Each structure stands twice: as C-alpha cells, then as structure tokens.
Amino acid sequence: MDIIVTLKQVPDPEAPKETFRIDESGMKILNPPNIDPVINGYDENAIEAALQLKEAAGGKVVAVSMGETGATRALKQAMAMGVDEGILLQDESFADADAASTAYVLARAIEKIGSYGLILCGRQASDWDQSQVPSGIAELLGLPSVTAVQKVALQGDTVRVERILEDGYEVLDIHGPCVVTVSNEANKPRYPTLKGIMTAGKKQIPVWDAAELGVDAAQVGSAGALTRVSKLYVPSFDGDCEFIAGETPEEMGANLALRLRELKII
C-alpha cells in the first residue's frame, strides 16, 4: 500500500524559553535564532507509522510538506529515516495560510499524487495546536478520517486502528483510502541512520507552485484563509505578595478570612 504523510516544520520546542520570539505586527511565531527548526512531534510519529506498515507490507512513502525553502531540511531528515521521496509546497501565494487554506493546498497536492491508500498525519503541530489540518484534507478529499490514534495495522483492504479515548481506546476497521492522525502513544520514532542520510543527500526534492497544483488563487495563503488572529503576543505574569499578620494562627487565619472577604474572593 502506498502511503503519504504529511509534514510541518516548526521551531525547536526544545529551544530555551528565553528564545521564544513572536512578530506582533505580522502575528507570526518567529523561529529561534541560532537554532534549527524540526520536523513536528506528532509527524515524526507518523512517519515511523507509515514506515512500520512499509516494512510489513511493502509499498511506497511519500512525504508532503508545504513551507518556505527551509522546509525541505524536514523532507530531508523524513527521507534519511526511510520515507521514499519527498515534496515541497511553495508558492508566495501560500504565504499566512490557516488551518484552511493549508489543507487545501495539501489536498491538492495530494490528488496530484494520485496514488495512495492511506494518508498518515500527526495528530496536532507544536506551534498552533490546533489539530484541524488533517480533518481539513479527508473532508476536502471526501475521505473517511479517524483521529488521535495510537496504533495503525494493515489487514488486507482494511486499515485497523485504535483510537485513543479518555478512558481506554476503541478499535476501528476503516476501508482505504482514508486519513488517520497519528498520536505519539503509537511509537518511538527511528533515528536516521548514516546510510540514509548520504541517501537522502542525493536525492532531488521537487517543488510544486500554485501553478503546478492548478489551485484556486481564492483558497490559498491568506486569501482562502477562513480564521483570523487578531492578536498575538507573549503574556506577562505579575503577582502581588501580601502578608496577613496575627498575634496567633487563629488570628491570622481571621484576619485572612477578612481580607478575602474585602477583595471578593469569598
């Protein structure tokens, strides 16, 4: 079975918090200086997903991932890991894309590819935490999709899967070709190994552009975008520190009690 996965490359969570910078102006989440962004959490989970089915299986892996040029360092690491090939979305117009108007360009990009029976994605990205792309793709593609699953087996025609919930999980048999977001419960992601680094080095990643997926300039970038952010910023935390005196326990606790009725607390 051929599968595609679904990559985002986001700034380094693993960056010290005093790196942490955002553009109010443009409301965008700037990536630390000096340090490198990765490939997200959730993704490298569905990488190793999709691996593990290639291995038992058989079968190709595609990785798809829509950013700048620095992006194809994910699709790199993706194919040093054992991912067949790779491909970078990117056009201007994909510029300041929601969660929307980045499906629909990965869904596009997807019927290009043509084909496949399974799409593997992870199950939310570190920077927004929003968890809409993937469900985005299956509806765009009127695929059947099932989310936060921790474990994905091949039975034939069938995809099995378990889905994690607040008490345990449930088991699904869905038909392919269907959309699954893959949650970090389902396995340690392999490192890449040497071989396939010098592997991935050589290999070309091809660039697809707005005119290469024939897309609609109306439902890309922030043209096709259906959310806006009106404000973004780093919040700030004060306190005030008051002591409540007393000539014995009983009496700070009174006293405690008074005050708290004086701010309305109680």
Contents of the next structure:
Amino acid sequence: MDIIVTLKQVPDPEAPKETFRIDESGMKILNPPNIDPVINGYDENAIEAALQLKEAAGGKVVAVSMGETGATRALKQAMAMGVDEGILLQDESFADADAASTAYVLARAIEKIGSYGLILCGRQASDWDQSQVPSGIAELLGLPSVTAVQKVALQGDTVRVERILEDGYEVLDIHGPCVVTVSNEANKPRYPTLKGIMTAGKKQIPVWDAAELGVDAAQVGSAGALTRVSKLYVPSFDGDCEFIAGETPEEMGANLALRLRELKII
Amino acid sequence: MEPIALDQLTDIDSMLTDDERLTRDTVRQFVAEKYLPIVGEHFEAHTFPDHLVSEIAGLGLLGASIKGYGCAGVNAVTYGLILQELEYGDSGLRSFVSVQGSLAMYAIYRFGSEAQRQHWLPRMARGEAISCFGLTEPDSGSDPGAMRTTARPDGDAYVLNGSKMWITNSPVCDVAVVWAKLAADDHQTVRGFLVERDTPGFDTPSILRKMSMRASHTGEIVLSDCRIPKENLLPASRGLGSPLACLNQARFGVSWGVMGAARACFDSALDYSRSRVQFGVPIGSKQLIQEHLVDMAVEIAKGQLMNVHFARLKDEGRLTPYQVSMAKKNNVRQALAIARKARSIHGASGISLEHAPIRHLLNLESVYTYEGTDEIHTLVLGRALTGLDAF
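What I would like now is the form predicted together with its partner chain, since the data block earlier showed the form predicted on its own; can you produce it?
Zooming out: every chain and molecule, the one shown earlier first.
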C-alpha cells in the first residue's frame, strides 16, 4: 500500500527556552537565530509508522510538506530515514496560512500524487498544537479519519488502528483510503542512517507551486485562512511569596487555610 | 543579557552542508539518548556497552569513510563530525569506532586483497566482526621499528610470535590486524597479517586496573607459534609506512574526537557555573570563572576550525601528515586543559562521575599518549619547520 506522510517544520523544542521569541505585532512565533527548525516530533512518529508498514507490506512512502525552502531539510531527513520521495509545496501565496488553508494545499497535493491507500499525519504540531490540519485534509478529500492512534497495522486493504481514549483505547477497522494521525505512543522514530543520508542527499525534491497544484488563490495562505489570531503574547508568571504567621505550627496551618479560603483558592 | 550558545556564537554550522549537519545531529541524538545515561556506570564498572554495537553499526558508523563493501563512504568532515559526537560521550566510544574503522577496516581496505575486502569489510561494517589493530608492543611504542613480533614462513602458513600491548578491542575481537617483521626477509620488512579469533596460539588477555579509558576494552595480543594461512597476509602492506598510514587516518579522527570531549566538559562547566551559587551569586558571575569559560570556548572554536579546514584538504587529497600532527597535538593538548579547567570549576563535585569532566580528563591522558604522543608530534613538526631531525 502506498502511504503519504505530511510533515511540518517547527522551532526546535530542545532549543534553550531563553531563545524563544514571538513577533507580537505580526502574530508569529519566530524561529530562534542559528537554531534550525526540526521535523515536528509527532510527524516523526508518523514517518516511523509508515516505514514499519512499508517494511511489513511493501509499497511506497511519499512525504509532503508545505513550507519555505528550509523545509527541504525536513524532507531530506525523512528520506534519510527511509521515505522514498519528498515533495515540497512552496509558493509566496502560501505564506501565513492557518490550519484550513494549509489543509487545502496539502489536500490538493495529495490529490495530485494520486496513488495512496493511507495518509499518516502527526497527531498535532508542537508549535501551535491545534490538531486541525489532518481532519481538514480528510474533510476536503472526503475520507474517513481517525485521530491520535497508538498503533496502526494493515490487513489487506483494511487499516486497523488503536485510538487512544482517556481510559484506554479502541480498535477500529477502516476500509479504503483514510487519514490517520499518529501519537508518540505508537513508536520510537528510527535514526537516519549514514547511507540513508547520502542517498537522500543525492535525490532531487520537486517543488510544487500554486500553478503546479492548480489551487484557488482565494483558498491558500492568509487569503484562505478561516481563523485570525487576535493576540499573541508570552504569558508572564509572577511569583509572590507570603509568609503566614503563627505561634505554633498548628496555628500557622490554620492561618494558611484561612488565607487560602480568603483568596478563594480552597 | 541573554546567553548565546557557543555554536550560535561561532556559527560553525555555516561551514557545513545539510548532510553533514544531519549526520552530526543524528549521532549527537544517539549519544544523548543511548550512551550518556549509561556511560558513568560503564566507566566505573570497567566495561564497554557491547549491546550498542549493533545499533552503532546500524547507523553506518563503522568504516563510514570507506567506499563500497557495505560502507557509506562519507567525506572527511562527516567522518570527523561522527567521531566528535561519539567522543562527546566518551573517548572509549570513539576509540571503539576509530579502531574498527580507521585502523582495522582501513588496513584491509588499503592493503588487503580483493578477497579479504569482500570477506571482512561488509561484516565489520555490520558489527558482526569486531577487530583490533596490533602495532604497539611492551618495548616498542613511539619506536615501532623496534618491534619484536615476527612472522616466519612455513609451507603454506606464517608462524607468528610476539606480543602486542595496549590494544583497544583485543579482548573481544573476532579478527586482529597484526603487524610483524617477516623473518624470511633480510630487511625484516614489517607486514600486516590477519589473525582470526580461534587460531591456536592467539590469546588476548584484558588489561585491568586502568585509570583511563575504563569504558573501553583494552588488552594484549599474545602470539605463541600462532600459525595462520599464507593468504592472511595483507599483500599490499610493505614496511612501517603501512601501519603509519592507518595511524594517520586515526589521528585525524582523534583531533576531531577530542573536540567533542572538550565540548562535553565545556557544556558541563558552563551549566554548573550558572547554577552553582556561592557568596550569594552564581559562580559564573565571577571574573575568574568567566575567564576559564572564555578560554575554553575560544580553544574549542579554534580546534573546530582547524578540523574543518584540514578535513576539506583531506577530501581534496591534499592533507599532509604534518597537518595531522598539528591538529592532533593541539587539539588533544587543549582538550586536556579544558577538561582540567572544567573539573576545577565543578569544585569538589568535579571528582564525581556524576559530571563528565573527570571522566574525560582521565581518558584524555590516554589520548595524549596514543596515536603518536604529544612529544613525537612535536618532533615531527619541529623537523618539518627547521629541517633538522631532533628525534
């Protein structure tokens, strides 16, 4: 079965927290200087799931990412891990997309790729954590979707998944093409191998722009966004220490309880 | 002001290709996830984490710079970056990979027959055959020409006698590259031989009670009328130049590796100096500590720049042994100084295996001596600059 994996580059979550920056007026998260963005962690789980399915049942794995030129590094890394092909979706008009307009471009690209039995995505992206794009893709392509799975397996053309619930998991069988989002419980992504890195380094990554995809300009990037960020800020956590007085530990405890009730904390 | 990470400050990444960075980051992640959590225990227990060999091989790190035979054939910068990240973990981990790749596999690749290459290199790359490199002897270190190990032709065999000392991986090796003087030869030419583990007369006792390289297998090779088939001679090996060519590969790797060790010490010292409070402030706010940290950072930056420069020359086929001596001598010496400063910044905690510097400091004492001592590299460079031999 041929599998398509969607990838997103995000600011490196391992970067020192003091390097975190936002552009409050532009409503953007800024990538820290000199620290390369990385593949979203859940997307690596999706890649690993796809590669395991390929190893078990054959087929081809294609990774697709909408992003700037730097996203080719994410696609190369996926290919170094074992993904067969990478495709970059890039156009000036794709900038400042929200989940809806991102899903639209990815859906059009998936239609253009054509051959697939399964679309795997990360359960969410670690920058905005919205978990909207995969469901958007499924909606636009008219496909069933299952979110946040901890296991995905193939039985012929049937995709069997374990969907994580609050108190356990449920097993679902999905027939035909579908969208599945993979959670970190599913696997431990493999390291790229040296041979994989060298092979991927020699491969060309096709770039599909708006014209190539034949997309409606009104539905991509900021033009196609259905949501608007009204305020973006780094919350401040101010600490204030108040000592509770009392003659004895018991009295201090009682006074503490009274003070907490006064503050409506208990 | 907010601190700037050393890599950001130097922007070393701008000198590297995407593939080189991805390789470095992959090995860095592997070391952080799989090796750093256990290295202290192995160092203390005097053991090597043998269970990681298959994963190291799976990543393609064994013989990575060899072209063909199941090896990746990476460029010199990539190979250097691999060793740098491995030695960020421990010199013992880097030594394992260096000996397998730069010494033993390289010796077979460069001086072996096609049949030997086909037989050994793929299984060595897969980590299925572990190897060692026997040159140093109890009475012959910096003067390998004084070696006493001999190979005597006898019918369809060579009979090897002698002993080798301080041989990384020997206690666990499946095959040893042994350098010996051909007894039938009037000139007693040094040749290379492959000795397999189960050959009668081949013994590899471990060297115990080491205070350095404790997370590494180190042993002897004892050859007592050890009879090997004639086809186990490395046919293209001839003279001391052959093992020295292998050592030149390994020394190049050492100069990269030790910058990883230095970096590990620097990172630990920087972290500690920002969190350790004395006299009511982090010790990193004191000028004496800052001077140490700055000196360490500057030497790491210089060492890395020299490494990248010489590696690019190596890829162009222009690297000379003098340049390798310069990089090995400088970088090991600086790494050792950095480890000492880092140990000192950690105060009493610095003698604990909870922190990396004491482990690296002890290891680097070995690295200072092996692969050509600091003194020998000084003589090599002194002769090159003056034209006068001071050996």
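For clarity, every value in this text was computed on a predicted model and none was experimentally measured. Residue numbers count along the first chain shown, from 1.
Q: Decide, with the chain treated as two rigid parts between the two forms, if A57 and T102 are on the same side of the split.
A: Yes, the superpositions place A57 and T102 in one part.
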